[in-house]
Amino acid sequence: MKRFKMLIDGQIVESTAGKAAVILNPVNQEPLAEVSLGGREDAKLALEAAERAFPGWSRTDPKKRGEVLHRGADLVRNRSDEIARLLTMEQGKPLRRAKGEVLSSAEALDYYAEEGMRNFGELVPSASERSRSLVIRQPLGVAAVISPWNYPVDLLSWKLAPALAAGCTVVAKPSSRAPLAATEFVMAVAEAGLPSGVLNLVHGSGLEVGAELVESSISRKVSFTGETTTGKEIMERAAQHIKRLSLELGGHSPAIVCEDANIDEAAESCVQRAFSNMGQICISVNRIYVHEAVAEEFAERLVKKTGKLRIGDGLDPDVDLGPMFSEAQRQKTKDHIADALDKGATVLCGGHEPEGEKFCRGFFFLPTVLDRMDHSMRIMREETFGPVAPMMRFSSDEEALRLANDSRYGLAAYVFTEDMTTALRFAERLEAGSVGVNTSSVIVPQAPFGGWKESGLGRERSRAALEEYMETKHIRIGLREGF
């Protein structure tokens, strides 16, 4: 079985302790890998190579940064066939949805490459003939990064890539239950010419890496996604030091389909945003508000679009869905949709596991649609994670919208309306950091990314994310009499 070890000064290391753990593949748990599991003194030992690192490559030529993450994109893309069938493997994600992460990954790295040549300053006007005020950005120090395992590489590569763009070296914690993918994408950048310590990976828990990465004093920047509880932890800790942070947390994303929405379009969309990746998204469609004019055309149309997924081992080129991550996400699941019941909603299709002897021992579960909800179930308040698609009827866009901003959560949301006026009221008024408009698709390299409320702060993706990655300065310069 072969062993996965970590990037620390430049060297592939194992742990200071030695100890390793097995990754089980979602579909049979049977073990794939196993994976060298660092602590506190491996996490301080990263941070202290990337310090070391950090004066170098701060002052590199952005062009020549830009140079070695253009190389290292092209690195990944030579292996992302292996990256990708390790992907679908430990997360269990379709080959072809992994195979589209993988590449996803690689426009990060080509982005910031190019982006990071255009940090351009300021020159402020000045009310005085003997001064000048400059304003630049440099960057910010030593990184921190946490990335979860629904999306281990993508979610890795868009804090990776502008944190090296900027100029910062960095230390990347991949989840320590989906690490695999993560470990050669980072391999690989660092293969592209990058100095030791720029970049390092350590595996670990969050207990004791993460701690460690979160508490030091030479962590400067965090960038974590994750759940939103875990977040206000590493706001707690990070306090000690004043750091910067940036969180993207929790999501309980709504879609509202108006009476005029295109029916079909609108349950096609809601099916993709809530099923792929058997719901283990962030943005996820979580909550579905119906017009009740349109409400069971709409269901109609969603259960027979929910019927043709089809479910099963990710490396069959033929499947949709593949297994949840774990029982524990399984689990959660099956509570949401018990409690909704007992309250009174109805399920429209789904709602078990699949089955049949290939599923018995995986993580499956069908896509499930239910009808008749209301917020008094926990479905309708707390983030499944899960393949489930539930139906709330309103009367009134003013209902709809009260209904949707009715979270903690602000991520995204969505809304399906063939009247350009009410979708930019909705759009304007829904406390989200990302609006699709008759689209579930919200995420673009050149936009913003974030949330609202307890769903985040900072921005990642665009020139946004590179700038989270630096420190603004003004440079006041006295001038003598002159011409």
Ligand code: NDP
Second form
Amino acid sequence: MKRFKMLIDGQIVESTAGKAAVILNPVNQEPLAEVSLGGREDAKLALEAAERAFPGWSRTDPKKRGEVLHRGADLVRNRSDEIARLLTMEQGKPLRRAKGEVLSSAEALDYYAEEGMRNFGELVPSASERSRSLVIRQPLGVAAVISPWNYPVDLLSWKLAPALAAGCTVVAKPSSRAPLAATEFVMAVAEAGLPSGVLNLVHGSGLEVGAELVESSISRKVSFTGETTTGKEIMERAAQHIKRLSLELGGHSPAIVCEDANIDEAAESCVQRAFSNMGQICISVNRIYVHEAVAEEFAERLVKKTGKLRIGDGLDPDVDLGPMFSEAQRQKTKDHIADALDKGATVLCGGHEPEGEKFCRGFFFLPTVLDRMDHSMRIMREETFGPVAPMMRFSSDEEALRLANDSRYGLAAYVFTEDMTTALRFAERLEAGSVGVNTSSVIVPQAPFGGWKESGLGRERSRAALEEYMETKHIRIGLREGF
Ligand code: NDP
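Form predicted together with the ligand, following the form predicted on its own:
Let us now look at the entire complex, which starts with that chain.
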């Protein structure tokens, strides 16, 4: 069985303890590969290598850094079929989605290769004729980047690309539960010509490798994507060194379907965003608020469209939805549905595993539409991370806004209406980092992405992400008397 290793100081290495873990396919739980399992010691070695590499990389011309990133993007694209296949087999998503994820990670490298060259400073209006004030932004040092299992390649690229473009050196820790495609992605970027130690990869658990990356005095920045509870723990530990933090955490996104919405398009958008990747997306549609006047028609279309989704092994090109990532995710989904049904919800479709031989060894679950929801139900308050679209009816825009904002999360929100005034009023008043108006697709490379409230701190994507890896410096220059 192939063993996926780590990258420390330019060398592909086993963990110091020589341990390894087996990664299983969620479709049938068959072993796919082994991965070296590092611990605190390996994380320390990687951090020290990144620290040694920092002076050289941070002073490298941004254009040269950009050239390496562009080459990395080309290598990732050249290997995208192979990386995507691994991604489907370790995570479950259909192959075409996996390929899209890998290509999107190459796009991130290309984007920051260019953006890194536009790290402009400022000449601040002077306080006196005898001085000038410059403001510059400089790479902040070693960045530790920690990513989850649901988009293991793309989410890693959102961190690596701006960090490297800014001139930081990096220690990356992907999820120990889906590390294979991420490893191939990192190796491709490293092969593009990065000096030793600039990009390091350590495998292992969050409790060991992750903890060392957060607690070490070497890492000046932690960029983390994962659960809100983990984010809180990281924040507490990072406080020890007043470490810079970017936290992309959980979400619980509302979708509001107004009386005047294009019902068919709204239903299509909600189906896409509620069920894609089996609902295991931080910006998934988690709560649908639909105006009572159009609720029946919307529900009918939602159920019809949901019924057309084909479930199976993600390697099958005809499949829309693969298995869930783990039994724990599936059980949580079932628990949330059972709680809602206990409290008066009704199932319009799904609600259980699909039947049949081909589903019995994987973590499959039918995409589920629930109706008659209220906010006493766990599913309307907690992140399910499963394929469920719960519907609740409203009678006024004020009520819809209040319900949508009644959450500790604030990552994304969606509104469907044909009226521009209604759209803008909602968009301005929804408490979320991204709002989709008549679309459930809110992530683009050029726009900032991140959460309000307990969904996180800082922004990824766009120019904003580059600044997350920089410190700002004011340089005041005294001038002599002159002409
Ligand atoms: P986790 O928080 O469990 O883990 C995320 C990463 O952090 C993993 O690499 C994990 O390691 C590591 N980790 C765990 N504990 C610690 C710790 N104490 N210190 C440092 N690192 C640690 O999240 P999941 O992997 O389960 O991902 C799902 C979550 O991610 C959902 O809540 C989802 O909403 C969120 N998410 C947010 C996004 C956003 O952009 N806001 C995007 C995508 C997902 P390991 O698991 O290997 O032990």
